[in-house]
Every structure is written in C-alpha cells, then in structure tokens.
Amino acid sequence: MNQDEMKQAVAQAAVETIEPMLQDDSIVGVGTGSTANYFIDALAAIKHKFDGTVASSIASAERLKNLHIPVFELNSVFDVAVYVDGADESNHQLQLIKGGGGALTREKIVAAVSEQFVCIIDASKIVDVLGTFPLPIEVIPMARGHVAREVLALGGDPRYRQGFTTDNGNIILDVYQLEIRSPEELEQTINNITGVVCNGLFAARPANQVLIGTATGVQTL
C-alpha cells in the first residue's frame, strides 16, 4: 500500500473500534487533516448511528457538513464519547506531536473534553523519540519576539510560519532541532511562557490508542 491507502485503511479501522462505543445520543470529536478527512468520508456510512459531531477545525466542520453529518459547537454539548484524530508524530508511549496543519489548540481542546481519544497514523509517524517533525507552538501575534527568544533558551530553532493565520487569529512558530524526551515537561515549559497559546506536544493527555496504517495492514499501539 502507498501512503494514502495506508491513511484509508487506518481510517476505516476507526470507524470500526469507534462504532462500539457510540449510542443515539453520543458525540463524536472529529480532527484535522488529511488523515482525518478520511476519516470524515468514512464516518459517514455510520452517521445514523451517533448524534452529531464537534470539529477541531473550520475546514473538517464543512468536510461534515457536506456529507450531511450534523455538526455542533462544543459548548452546547455535555460530553465528547470519542475523538478520532492524526498525528504529525507519535511516540510509543502514544504520546504525539500535532499541528502541522495549525489547528492544534482546538485539537488539544477537544481532546481534552473527550472520554476516549483514537489516534490515527501511517507508520512513518512512529518515533522512538519526539521532535523530528518541528513542534508547533500557537501565538499571540505581539508575542512572537518574546516567545521565540524563550524558545531559543531552552534549545529550539523558532521559525514563523509565514503566510499563516490560525482560526483562532493567532501565528505559528515551528520549532526544529528539539530532542524531546520528557515530553509532558516540555509541554508545561512551553505553556507557561507569556503569550504562548498552546504547543503541539499531547503529552499531559496523550491518545488512548493509536492506530497505525502499515504496508501489511493496521496495527495498534
């Protein structure tokens, strides 16, 4: 299999292991990008069977919003049964790296509302240790300087991502040459400098599983 019928394959595999864990009125907590818009296309085929979703994201709302998949804000829900998400990497103490694609505060956001959290990942994601892929780091636009040069301290190589504006209306710093091996520490670090928004380490509340596509089919950490 090449890399997107890995990323299919792992897609369908969620709908599978969700599917037990939804009732009529349960809510499902869907991610950002192109793994998850997999699994949007997939969800699909069971949305009789749960009540509606929350996005991460304004492009995965309109993804569902077109197959006709009922969409809500998560304030007006009281809980999230599942959330469903990729990964820009995964370790195998299934904590992850994620906002390559700059929707990270609202994943982290609904990840942390939600009861069970299902990662799903090709198998060139899989690290023994976090940081090859650059950690994104949400921020307060007027902050950039600060933040950037308090990352600097602890080792990283700040880089803005030029040209990009969160949904939240906020910028991104990428942060290349971090090794990090303690992860739920760095991740506090990084939270408490003045200005950060959120990073993209999901450490404190990693994924409960993680579903790899791999050439020989789906695996599960």
Ligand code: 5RP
The other form holds:
Amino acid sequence: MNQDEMKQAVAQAAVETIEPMLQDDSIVGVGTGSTANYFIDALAAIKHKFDGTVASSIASAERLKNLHIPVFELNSVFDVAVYVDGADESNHQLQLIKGGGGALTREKIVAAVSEQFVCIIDASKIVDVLGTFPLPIEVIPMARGHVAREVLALGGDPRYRQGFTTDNGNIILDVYQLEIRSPEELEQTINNITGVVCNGLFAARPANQVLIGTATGVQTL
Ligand code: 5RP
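Mind sharing the form predicted in complex with the ligand? What's above is the form predicted on its own.
Then the entire complex follows, led off by the chain already shown.
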C-alpha cells in the first residue's frame, strides 16, 4: 500500500468509526488536507445519517458542497458530535502538530467545540517526540518580525511561508529545529506571544482517537 492508499483506507475507517456516534440531528466537523479530502469523499456515502457538517477551511467546505453534503457556519450549530481531521505528526499521547495546510486556527476551533476528535494519519506521521515537522504558527501580518524574534529566543528557527495567506487573512511562520518535549507548555507559551493567532500544537486538546493507516491495515492509537 502506498501513502495515498493508506490515507484512503484510514479515511474509510474513520467513517465506519463515527457512524455509530451519529444521529439525524448530528453535526460532523470536517478537517482539511489530503487525508481529510478522502474522508469527505467517503462521508458522502452516509450523508443521510446526520444533519450536516462544519468545515475547518473554505477548501473543505467547497468539497463538501460539491458532494451535496450540507455545510453550516459554526456559530449556527449547537454542538459538534465528532471532528475528523488529519495531522502532520502525532505522538503516543495523541498530541499533534497540525497546520501543514495552513488551516490550523479553524481546525483548532472546530476541535475545541467537538465532543470527539478522531485524527486520521498514515503510519509515517507517528513520532516519539513532536517537532521534526516544522510547527506552523498563524500570525497577524504586522507582527511577523516580532513573533519571529520571540520564537528565535525560544530556540526555534522560524521561516515565513512565502506566498501563503490563511482563510483568516494572516500569514504562517513554520518553525524548524524544535524538539517538543513539553507540548502543552510550548503551546501555551507560543499562544502568549502578542500577534500570534494560534499555533499548530494540539496538546491541550489532543485527539480522542488516532487511526493510523499502515501497510497491513488500520490501527488505533
Ligand atoms: C491542514 C492540516 C492537515 O491535517 C495536515 O497538514 C495533514 O495533511 P495531509 O492529510 O494532506 O497529510 O493540519 O492544516
């Protein structure tokens, strides 16, 4: 199985995992990225079993609408039964780095309001210590220099994601050279830097389940 096939298999497994959690009036949170896209495609098969979705990006909302799956604004729904999304890294505590696709802020908001967060990844993304994948930080454009200097002081190597604007109109700094041994602490420290909108550590609110697509099938962490 190649990486794409693993992503597809784990996305299908996510649909089977969440189906028993859903009722007619349930809302499903939907993430962003290539694995989330496979999930959206698989979700279409059970779209009659729940009310609709909230999406963590404009791109995912468009994909859902193209498959005639209803998409609601988060502010117009009462709660979200389950959120399904990919990740760039997961440790064994189900803490994640997300934001490779730049949708981290909306992803974190949807995760925060969801009762369950099912993360879907391929086996290459499991790590002992987070930080090999550069940590994305969404930053208000005028604070770019300030945030970069603060991150340097924390031992990271911040790089501006050229030519990219988030759905919220902000920029992304990708931070290299971090060996993240205390994810919750670092998540909070970075969030406290003025000008930071959000960072891609999902440690204070980790996943409830991580489904891993491997060459021999889907495993649960
Ligand atoms: C987007 C994300 C994605 O979930 C993450 O980048 C993984 O993407 P993919 O499924 O394409 O490997 O956080 O902001």
